[in-house]
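One chain comes next, on its own, written out as structure tokens in the form predicted alone.
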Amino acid sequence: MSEAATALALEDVVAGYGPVTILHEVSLVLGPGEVVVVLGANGAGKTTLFRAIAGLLAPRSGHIRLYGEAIEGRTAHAVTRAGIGHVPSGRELFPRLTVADHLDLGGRLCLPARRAELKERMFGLFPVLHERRQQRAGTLSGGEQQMVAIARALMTDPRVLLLDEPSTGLAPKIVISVFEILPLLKAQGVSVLLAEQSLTLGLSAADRAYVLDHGRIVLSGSASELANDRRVVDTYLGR
């Protein structure tokens, strides 16, 4: 994929915490309007990867480019301004703030007219949030909280959305409703990088996939190719 056709590109990214290296020369690409899933068992390094892209963890080396613009080493708010929205694995909501408060927080970087437009779009994507807009986040169900976390990130008007483990702790029916927004985001030109433990769920939602194992990309290809590749299962089972 050429740089002109790349929404997000990582090249040989190394990152970790203190003396511990978690990511080892990770390279991947995400095209405009594409959904790409990073598959990996718990502890594979998916969240560290997303934190490095989002500016929450400075890479030790390597390059991260958003539509050709270098963003590695920038602060988290600068990365957000550049056009990357981040939905963390733990949701990280403010329990006492309402749904509307969270959307307003996400939209603070946008002009008022654009903020109002985005809020209406969020209520269109997640009708239940409109019903719950004055309800405190801490009183919502797990699925509703995940919707708030996604909507808050989308309120930053991102070109790329990082969606870290959205299915964790959710009932299967709720997971399906969350994943149904991915084709809608693609249609709006938003590229999505998704982290998932579930092979079936991740591959069913994505155009392409990477398999991360102990901080290294060990397999990559189209979702259909990897769905039929025994090596993916073997990686999960540690064979």
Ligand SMILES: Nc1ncnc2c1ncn2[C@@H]1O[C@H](COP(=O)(O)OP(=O)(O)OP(=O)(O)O)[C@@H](O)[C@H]1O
The other form holds:
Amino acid sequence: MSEAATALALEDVVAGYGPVTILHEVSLVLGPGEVVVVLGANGAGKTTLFRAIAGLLAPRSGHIRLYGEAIEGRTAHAVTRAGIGHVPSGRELFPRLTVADHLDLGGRLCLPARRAELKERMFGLFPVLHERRQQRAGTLSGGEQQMVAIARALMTDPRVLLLDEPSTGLAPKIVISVFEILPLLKAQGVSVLLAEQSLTLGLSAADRAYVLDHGRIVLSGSASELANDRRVVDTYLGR
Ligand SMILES: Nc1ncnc2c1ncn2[C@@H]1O[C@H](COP(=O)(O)OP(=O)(O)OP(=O)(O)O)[C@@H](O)[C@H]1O
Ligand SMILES: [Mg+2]
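Please could you give me the other form, the form predicted in complex with the ligand, since above is the form predicted alone?
After this comes the whole thing, all chains and molecules, with the earlier chain placed first.
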């Protein structure tokens, strides 16, 4: 994939906590409008990877480029401004704030007119959030909470969306309804990097996949290639 055709590119990213290295020379690419899943077991390093991209954890070395522009080492705020939206693992909502409050928080970097426009777009994408706009996030169902977390990130009008394990704690049927927004984002040219433990769910939602094992990319390919590759299940996810 040429640099111009790449939405997000990671090159040899090394990151960790204190003296502990978690990510070992991770390289991956995400094309415009592409949905790519990072598959990996518990503790493989998916969340660490997403936090490094989002500017919440500074990589020790390597490069992260958004449409060719180097963003590694920037603050989370600057990464958001550059065009990366982050839906964190565990959603991280404020239970006492309403749905509308969360959308306003997500859109705080925009001018008020733009914020109102984006909010309408979110209510179009997630009609249930419009119905429940005055409801406190803590009283929503798990699926609705995940929609709020996604909508809050989309309120930054990102070019790339990082979606960290949206399926956690949700019934498969609800996960499928959350994943239904992916083709809509794709149609708007938003690229999505998804983290997922479940092979079936991850591959059903993505165009391509990378398998992360102990902080290293050990396999990659199209979703259909990996769905038929026994090594994925046997070696890396079958622990
Ligand atoms: N703040 C931290 N300080 C020290 N170690 C951490 C910290 N956060 C995560 N780790 C370690 O980094 C490794 C990777 O964790 P990470 O959360 O990135 O995995 P993951 O692939 O997202 O797992 P899961 O699917 O369970 O969410 C684990 O060994 C974890 O214990
Ligand atoms: Mg995680």
